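Let's start with one chain on its own, the form predicted on its own, as structure tokens.
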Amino acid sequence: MLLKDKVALITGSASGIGRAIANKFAQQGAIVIIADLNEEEANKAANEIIAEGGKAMGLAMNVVSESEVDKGFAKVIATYGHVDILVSNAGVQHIDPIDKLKFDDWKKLLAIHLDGAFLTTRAALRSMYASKRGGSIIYMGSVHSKEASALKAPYVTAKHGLIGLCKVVAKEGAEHNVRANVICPGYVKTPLVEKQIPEQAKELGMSEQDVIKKVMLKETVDGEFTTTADVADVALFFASFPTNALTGQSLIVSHGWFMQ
């Protein structure tokens, strides 16, 4: 039980990577807060964890709303007293070449990834500092935090930005025993990625199978997608790490697509 009685709030965790992390944390004894834009799905996910013997609570949260984020954290703190772990996972994708990219689409994606990370980080730090329990903040980056791909300007920009935010949190949080890290997965076959396949096929003029083989998995060592379980294991590693030795660091989880 590496996370016994730790309170972990995970954004965008009703499905996909966030849900896998929630399940993993619950199995390790954490009280998991399923924070998601879709309240019904958040409650459903929380109830499924509870049914399996875990501890969880569903929470509606729009990460780009300052009031919703602060209200959500206040509810968690009123219920459990503090927040020990934040996983800033909520995200979207948008496929377009820069010359065709609408400013509204650029702003929307950066708001979800960066404004959402800032607002949830600020709320988490306030709790962590006040409780004097320390804590762990984990950002869901991407290989695109280190590398670039065509057609993904706002996503690549946002994911690079999370690296910078993480480093500042690591510096500021150290005296309060708060650690910060970024997980940088390769392509994980979630609904977000599955939606990209036909979009990229159309934009690049190739078949969906070729998008998978020649674009998404071309640079991996084994032609395999990263799994949600792979990412969840890394999240547990960071969340349970006992010292500041790794704070401010990012870890690439990509089947060798990008090596550093």
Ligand code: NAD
Second form
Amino acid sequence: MLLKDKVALITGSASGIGRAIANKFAQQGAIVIIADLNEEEANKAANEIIAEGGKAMGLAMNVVSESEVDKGFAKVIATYGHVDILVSNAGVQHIDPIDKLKFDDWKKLLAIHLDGAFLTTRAALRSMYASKRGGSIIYMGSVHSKEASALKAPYVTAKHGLIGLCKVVAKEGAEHNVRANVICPGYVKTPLVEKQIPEQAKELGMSEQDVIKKVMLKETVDGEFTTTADVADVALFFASFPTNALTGQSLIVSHGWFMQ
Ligand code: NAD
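What would the structure be for the form predicted in complex with nicotinamide-adenine-dinucleotide (NAD), given that what you showed me was the form predicted on its own?
Every component of the complex follows; first up is the chain already shown.
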């Protein structure tokens, strides 16, 4: 029980990677807040965790809305008293070459990843500072926080930006015993990736099988997808690490796609 009674708010956790992190944290004793766009989906995920013996609450939250984020955190604090862990995970992808990219699509993607990370970080820090319990903030970066791919300009830009935000939080949060780290996964087969396989195939003029083998997994050491469970294990490591010795870092979990 590495996270017994810790209150963990995870954005975008009705699906994919966030959902796996919520399950893992609940198995380790945390009270998990499933914050996602759709209230019904968030409640459904929370109820499934409760049915398995965990503690969870669904919360409707669009991370780009200052009022929804602040109200959502206020509800969690009114219910549980504080927030100990934030996983800023909500995200989307957009495939387009820069010369065809609409300004609105650029702004939308940056808002979800960067405005969302800022707004949830600010709300979490206010709670962590006031409670004097410290805390852990984890950003869902990507190999695209370190490396570029064609057709993903706003995503690569936003994911690089999260590393900057994380380092500032690590510096400002230290005196309050708040640490911040970034997880950088390679390709994980979630709805986000399932959607882009045909989109990339169309843009690149290849079969979907070739997109997987020759684009997505080409640089891995073994041609394997990273799994949601792999990412959840890294999240648990960051969330449960007890001191500021591990802060301001980014860890790549990608079957060796990118090594540093
Ligand atoms: P997913 O599509 O399965 O889940 C994303 C979740 O985010 C969904 O539940 C969605 O409703 C939610 N979401 C989207 N916009 C939101 C908003 N404005 N407010 C609140 N919630 C919102 O995708 P996933 O693959 O699990 O992605 C989760 C995170 O992991 C993203 O930040 C993504 O960039 C990152 N990531 C994914 C991969 C991968 O290969 N799947 C690799 C590296 C990083």
